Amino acid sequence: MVEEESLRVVRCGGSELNFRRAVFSADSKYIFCVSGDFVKVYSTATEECVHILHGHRNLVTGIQLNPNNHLQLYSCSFDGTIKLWDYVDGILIKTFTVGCKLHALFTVSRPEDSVFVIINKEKPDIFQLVSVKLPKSSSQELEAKELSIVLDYINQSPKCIAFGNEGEYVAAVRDFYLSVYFFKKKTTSRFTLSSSRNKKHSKNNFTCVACHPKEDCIASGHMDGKIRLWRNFNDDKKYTYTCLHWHHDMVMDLAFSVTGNSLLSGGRESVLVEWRDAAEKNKEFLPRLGATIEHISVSPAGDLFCTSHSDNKIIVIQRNLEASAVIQGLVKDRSIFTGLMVDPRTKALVLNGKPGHLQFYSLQSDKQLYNLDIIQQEYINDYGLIQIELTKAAFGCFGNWLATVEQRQEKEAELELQMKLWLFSKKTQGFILNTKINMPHEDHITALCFCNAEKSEQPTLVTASKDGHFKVWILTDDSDIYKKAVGWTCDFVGSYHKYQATNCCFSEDGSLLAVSFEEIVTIWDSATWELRCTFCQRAGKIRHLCFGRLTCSKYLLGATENGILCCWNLLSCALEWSAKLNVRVMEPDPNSENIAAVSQSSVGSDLFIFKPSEPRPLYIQKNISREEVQWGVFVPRDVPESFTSEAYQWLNRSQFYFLTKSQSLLTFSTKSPEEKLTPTSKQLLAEESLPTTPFYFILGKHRQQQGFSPCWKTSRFLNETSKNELVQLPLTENIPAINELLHTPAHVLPPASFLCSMFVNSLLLSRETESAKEIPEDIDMEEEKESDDSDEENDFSEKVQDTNDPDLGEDIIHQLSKAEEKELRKFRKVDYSWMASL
């Protein structure tokens, strides 16, 4: 039973990982990145999210390590607070309330009790860099109202602010201006580049800035791809700068190495450039990183770099410019043409990913599983070039088939259209291209759907197009005389008075096909492809169309562009009911009769859950989002919930996810974000003395003993101890075999055959762990008799008969022979106490 709590809209993952620079831990084991309202902690070795820091009530805008304690992390947010975390334990230490929106956060070693933030107090487009003094107190919630302005009229992006030479000065860039504030002198120097009025210097705008960690040197990136190195900037007249130029487009970010010997730069070329000794000729490249480099970070130890990319990806890079890990979030495409789908096999969310790809995204682990390259062409990043777009996709036959549609149109009369059908291969565990169809229709394809009936004899696909036709495609033998290949071919072409076909869908049993032609809905028999009936309300073009399911399979629902929701009864061929509702999203639940409809109003988006048989909604929630909801989908649950309230029972078997216009992925839950997003938070509490591998976690667990043994003596002992206590496995840090195996370099280890016996024996529990109190007296007496083999052989039967243990009398019910007694004696001498840990 689930306690009845209020249903709330929560972020379910998919937040931007590239919103701000990522931050490394001091030992380079972990990497921190902002993700919506949370701060996520990833392992640089395994790429797994090992912890989530939650507590902010709005978007997190900055994170920095505490320079005075590298086990602590500062974070700031639009909620106006600065929070101090112990990221190892996931504990919120303190909350400092500033009282205004905080756009970025910076920390320096001096002064110890201050941090720097970017705010906009007076006007929304004027930003200031201010110093915030953090009060010292034992309480957890404090007010930090002591602010002092450092620089005014700056850029709100944290890439345009940098502290240099161990915090002696701060540099800020905006438009064509560079400002440097010296903390000791409390003076500001300003430098100006030529404005855009001069065509020669039309792209001199500053885009980012970085400061040398030990010298008075400032590196600035510009819109024209140049990098300028400023020196002698403490004198307004004697300052100099030199130029480095490789990027053909704007420089997105800059970062110095820890020692300052190298400068890293990145941009839209998806290439990380390392300028060694700030020399034009001495540079190294890491190309083909996949997307525009948004941010560059350097670990405090100097052994790792990382780049954040426009496709919501973080790449961890070693010092020799080799990528070692990739942390991939939900790719935010320019527009989601395919909508939200669910892969029937993996239960992953499927939608447009990077250009020309479908991404398979795990909602449970909040990570991308893999990308499927649909267009299979090299993507050229050029604003003036018209790209091939992946516009439609659909799964069929329980995930065995995937249909995709791609198009490119440079002019009205030049439409390039292609449909591909992909077969899932059990051998490769991926989709393989089976059939490619050029120009399946004469105009844009508006919808496609598979017949997913369980008793369907032949896979069937239907496409609808603006050319006024819908086509039925079936899987047929497309091979030679050996009949080893199959392919898709057109089986039927239908139309209705030359109207444009806008939507299509199959009934649950696959016997009927509904196709909408503008304002008219047509019903076709899937066995003969004959037109059975038509529905017409003249309420505008049909925007959404779907059949009811299970007990409501006799109903057909349609939503029009004029804001009318209609429900037709297929048995009576009449309108059952209609409602005035501006439906933008309509999705049926595959596991129940429920249908979700999201309507758009002037205030925001509203959710309605209803059954086609009842015009009254089961559940209504207003203002689920202030912006327009574009797509939605029901995802079946692995483990059903047990909500007792009728208003929440629609969430028992499936969960509803929806995507907003700004591509925020949201869902409904009665659980708080803390309960939903911390399943792996205990992983950071593992022992640091050994690598945190899955095998190590197994060794550190407490297990309950099992009550089984081939020997009656061990069986009784296990049965008694299992009721009273848990046995802890020996600590791995005290086992020499494990330390030797896991800590010694591989090239100096002896052969595995030599270590195997020692390693296995070290995992066994010794007899010394059993105390005298845990072993019954009668067993102790028998253990003393076991020392004399001859006496035990003669007196064994007598002991069995004279024992006072009633359980023993039930186990041994007949006289043992000499051979059986000898075999049993061998078993009794063996130590079976190691089975307690199984």
Given for the second form:
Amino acid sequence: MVEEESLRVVRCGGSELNFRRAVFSADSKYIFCVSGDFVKVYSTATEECVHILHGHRNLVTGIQLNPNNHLQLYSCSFDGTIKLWDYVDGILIKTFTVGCKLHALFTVSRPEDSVFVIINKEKPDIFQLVSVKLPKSSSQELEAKELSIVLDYINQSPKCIAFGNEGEYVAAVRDFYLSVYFFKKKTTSRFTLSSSRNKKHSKNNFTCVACHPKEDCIASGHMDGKIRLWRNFNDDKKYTYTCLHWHHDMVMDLAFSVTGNSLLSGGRESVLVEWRDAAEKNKEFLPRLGATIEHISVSPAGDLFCTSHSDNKIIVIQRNLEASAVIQGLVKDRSIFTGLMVDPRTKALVLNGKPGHLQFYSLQSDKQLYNLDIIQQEYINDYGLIQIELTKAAFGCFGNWLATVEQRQEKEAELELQMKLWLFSKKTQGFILNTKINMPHEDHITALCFCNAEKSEQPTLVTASKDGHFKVWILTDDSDIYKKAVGWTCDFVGSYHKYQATNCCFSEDGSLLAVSFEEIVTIWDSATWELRCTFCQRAGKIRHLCFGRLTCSKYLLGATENGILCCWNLLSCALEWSAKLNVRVMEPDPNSENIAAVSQSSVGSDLFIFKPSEPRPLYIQKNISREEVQWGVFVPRDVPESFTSEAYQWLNRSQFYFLTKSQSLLTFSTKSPEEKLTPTSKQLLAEESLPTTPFYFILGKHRQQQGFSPCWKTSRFLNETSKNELVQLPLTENIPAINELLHTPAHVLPPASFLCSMFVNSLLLSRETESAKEIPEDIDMEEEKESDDSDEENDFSEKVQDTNDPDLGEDIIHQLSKAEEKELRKFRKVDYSWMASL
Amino acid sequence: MAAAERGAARPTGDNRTSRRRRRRREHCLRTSGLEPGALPGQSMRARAHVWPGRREAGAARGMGEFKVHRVRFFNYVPSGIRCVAYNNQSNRLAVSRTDGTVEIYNLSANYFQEKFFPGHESRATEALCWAAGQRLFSAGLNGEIIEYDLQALNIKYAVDAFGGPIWSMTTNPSGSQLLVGCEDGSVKLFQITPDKIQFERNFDRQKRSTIHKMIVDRQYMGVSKRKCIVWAVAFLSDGTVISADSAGKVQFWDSATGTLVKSHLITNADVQSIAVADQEDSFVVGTAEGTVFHFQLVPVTSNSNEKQWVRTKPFQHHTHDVRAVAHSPTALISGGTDTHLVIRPLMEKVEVKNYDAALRKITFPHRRLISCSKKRQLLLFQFAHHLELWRLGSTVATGKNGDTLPLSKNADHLLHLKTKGPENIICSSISPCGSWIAYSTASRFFLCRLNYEHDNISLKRVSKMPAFLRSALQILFSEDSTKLFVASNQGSLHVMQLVEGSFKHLHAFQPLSGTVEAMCLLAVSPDGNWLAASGTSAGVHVYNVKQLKLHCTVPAYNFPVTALAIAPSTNNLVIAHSDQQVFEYSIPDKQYTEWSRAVQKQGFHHLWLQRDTPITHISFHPKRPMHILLHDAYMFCIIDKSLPLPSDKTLLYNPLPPMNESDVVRRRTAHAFKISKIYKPLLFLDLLDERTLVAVERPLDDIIAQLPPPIKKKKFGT
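Next, report the structure of the form predicted in complex with the partner chain; the form predicted alone has already been given.
Below, the chain from earlier opens the complete complex, with every other chain and molecule after it.
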């Protein structure tokens, strides 16, 4: 398809779903949540993502249903616009440009033409609630400049603002006070809680607020876990409040049910509490929700609740407090110790998930496949508790084995270490614990690798540890008279002059094992476990170590802490080349010889793609991220790409994903976001939208011929893309429009006479037009998309075309004469490592 | 003689005292905004010890070094509160206790307990109410309705309702009729006539013709077998019935249809009492867990007239059952088994910050239960039904300021004197020489002669009491123990001459014509010439004992007198009032002294005026005529009349005199009030001699330890 597009860094999903409260559609069929620059529309019944509304150029910060048309959705973003969407079809209806960063959005039904947003105009810390008058006009792009301040000096979080009694008043909380603004009287009442130094009141801070839908009652949540129900607040003196206290930690969010009969609250305890009749004794619980409840929302129909959790999860809960659906994004709550891995079976991305779990995350469908509970202990969510951490994991033998390491260190001398080996069971299609090894090493395990050679007869695992040893574990027969079984046992313990083992790595064919001991790399024969040779560059401890692959399998690469990248030739046992590069991440591509290295400098991170055989990089992309890149991985592609450009050929067979310090998952792409959607999800998208749009295929075409309003044009545009997909894909070819027509309920069909001719026409014409128009239309689309879909990419991405980086060129080692080479080889055979231990 | 040193064995660990101190400090903070960091007692330089009956010496420097007997063996436990009734007209509160005592608190006069009616074993009060203006009625388990005479402080009459024990009583809104509910299921209606009550009719137990039967749901947190008892009901003028029951529910019923309107489950324990405000916009319930819940009628939305009852604030000031609650216009009043009377102001109803805006917890009676014989170092403790006589311990050790001295001789329990009959002791006194004890119940007056023979004591009762001396409200011996002054409940004062083993009635000062007000407080001058007596409202009368006639009357003041004393040598009468004002009146000159005028001109320190417990005792230092010693339950103060008064800007409590700076600085910072808060709750403090103080404390923890255990509640995190 397109080749000469520039390569850009794009977000590839995994963005926060819990950034703001999720919003239900009026019929509770859909749930909307902000997700980075998009708004995602999920089906509450199937948990599937139905639509992604894209159009914002920055983080979406608020979504609300249009109170006057429940089929429309408002959204606001840091890019300073408010957009109105038709969420059923995923169409952008209008864009209102406000101009300044919008932090949250609120809608009320009464003044029909205005919405409320939180902005900060002057100082970064001072936020204001302003009402924005949305001008009425038929044009799509509108300016909304009519702002009027409602409340000043408020909290930034939308949880601290609530509108009550159909927009008669607005309550805002901050620190120790609650302010209520009455729109009719245009007065503000302020109620302050004592914040005195004495211990009892020190945690009186307000954290969130909610208004009763029917009565004049404001519920506020507090730092100490109390919920206060304020009444009579239109009287400055006679106001009164009730306390409800169950939470032992901060109340994160509050929501009233639609009728106002019950109040929902949640916090760090991960328990949803329903207070019925606002009575302390009458409460119901939904416990064990897994992670801190960040937001609670209630469907307008009143049949569903939903909670957003800190582990990037949305749980849809029925009125009787039964969880009915879980929408799980990439868990990014905690630090990633295991790095990024690819499950060889499912091609899913594997990394730390919720506490004690490994998550398997599908990059294609941007959703979590499943969680594997590694630690298998109840997680106690308490501040300051030292938890067992899952620190290392590795897949071996084509996904048949999984090795995990967990540790817990309360004091310096008290290290608890455990290694677990999991066997993939074909029967249950999951991992089953096979061997549990307590204290496999005396100190922290620094590296873990399987021998993944195809011909290896026995699964082998190597662990390297700070205690100065590396251990080889092999699978042996563990059968007894009761059952046949296999288990892992230690086969060999190696060490090198009491240095700490920092890394280990098997060569591609499994014949060699490289173990780095601080500054020294040792090469071991995996058949006999003999030390073959050592390399020492004296350039700092080895941070990364990997063998070359395929044609480059004679090379060993090592990156040191002092910013030197070395490449040794295993045949000559000589340093082939070295380069000055502060490598943070070094990952070999499993499908090619390429190796990706991400270097860190003060301005940002740069990506280098090179082959070990050549000291010159194949490709350099500067400034891929401003932050430190922590982990990276090559993910093999399902369908190979065919970039003809030499610079992009490394992307043909696998894709490189990386994770930055702030845990955004990024990748490289030349394509627009629409194209990135895989065929399966597109088909799904088309099918999901079928119930409402069978006639778009027909009516849309009909109107297109007549030429209608711009709104229709957009829809036509989208329809055509989807229709193109339908035709292009072999799977969808079998689904004719007849099927769609037959699946549509009869009562929503227009008269048959009206339909008939149009339907037949559309069938007849479709082949012709498509075959005729396909090519020009495609180009058309690409152009349009390029022009307005740059939102996905990071602005700072910049391509460096010249591959002749001077930095790398200089460090290439001079060619040596043969005599000199022989001399050197002699020296190398002598073991000088004793010198290091002096 | 009973076993001695009952209190000595009681552990008084440091953590207990410090906790107590902290709690009280908080209370002071709430009520008067004291500096919590200031160390009490420094200015006195009289640091105390912890052990009961043990002495301590202070370094002899400055004006106020004392050895202090810190007495903790007064084993007094107030009886629990059974009923509370608030009278809106006079702003008075009647409180009845489980032993039958009825106390009247004047809410306008800084919550001073101005009157009390002694208890009676057979008269357990179950109901208390004000009717027909300011008349107080009570009914109890002996089946009698009693009206109290609030002037003469005795029982006016008792009428048997003939229905067995009476469990409840109420008046009609106009206060002209009295309705009592009896054990036999009947409800009896009485008409209140100007001087009595008249039986009018009897409502028998309804058999069939019940209009509505409101059945309370017995479901109780899964336990359905337990019987649900409705402990209290209230009927509002709009027809709503509020019920409080043993399942912990407060329920609202529509009396017209008999249907349940709303139900609030507020506690796991019983809801025992209910009180509705006069405006019927708020009510209060008390529960067996010691929590008091406030309910308010609030509008549902600001622009509609629809209102609903909402539970607003819980108050946990009690540890035990809240048996009775009352609702004054500005405060919620509650009392219960833990013997505290708690007055919680409603801040939204309080307009200015004054006495009404502070939370109060009244535990001890505002009168003296202890008298002291200075000569023999004896303490007489008054209990409900007996008297205890103790001899203080002694020490030979000396020590630094603040040291606890070991006892060389422990305190002795000399005498345990039980009264006959069911009546409670009203008052008691021991003569300064220690050889006479006098006490009185509601119907009998007792005078005893004590003879000391080494370690043995013999007691001889003086018989042949005159008929007019049936009961006394206050008894006082003269300083030389030759005269006995008795304030009887008819308003007259009797003067008696005590001679070896017998007595002679000298004179009776009759009340001024037209008044029947009883005298409650007496004071006699050390030279025996002057007698001052004060009632509950009128001024203080001063009598000349030599000439046996009324000498003068100190002008009446708005607030009742809480303590009286006449200074030696100068014969100045010092009067403390319930609003914390202290006057000094010169008896010979029949006018206020210069110092008193100066004090009135400048005014007391605002923190002094914000104190909430009345001054219960005043005494003088025999060698330092400029000093006035006075104390209330939480502090002890020496007023040095020679020093300037503190202004509002200076620190009232403990302006620490710098030890090593010049006297000029010290003189500049020093002011007349030297306050010590070491001893609390302080029931009695007096000078035994120039160098020795005796302080009687009654720690609240010791009282709670003697109460039945409270309902166990699970506390989070334990």
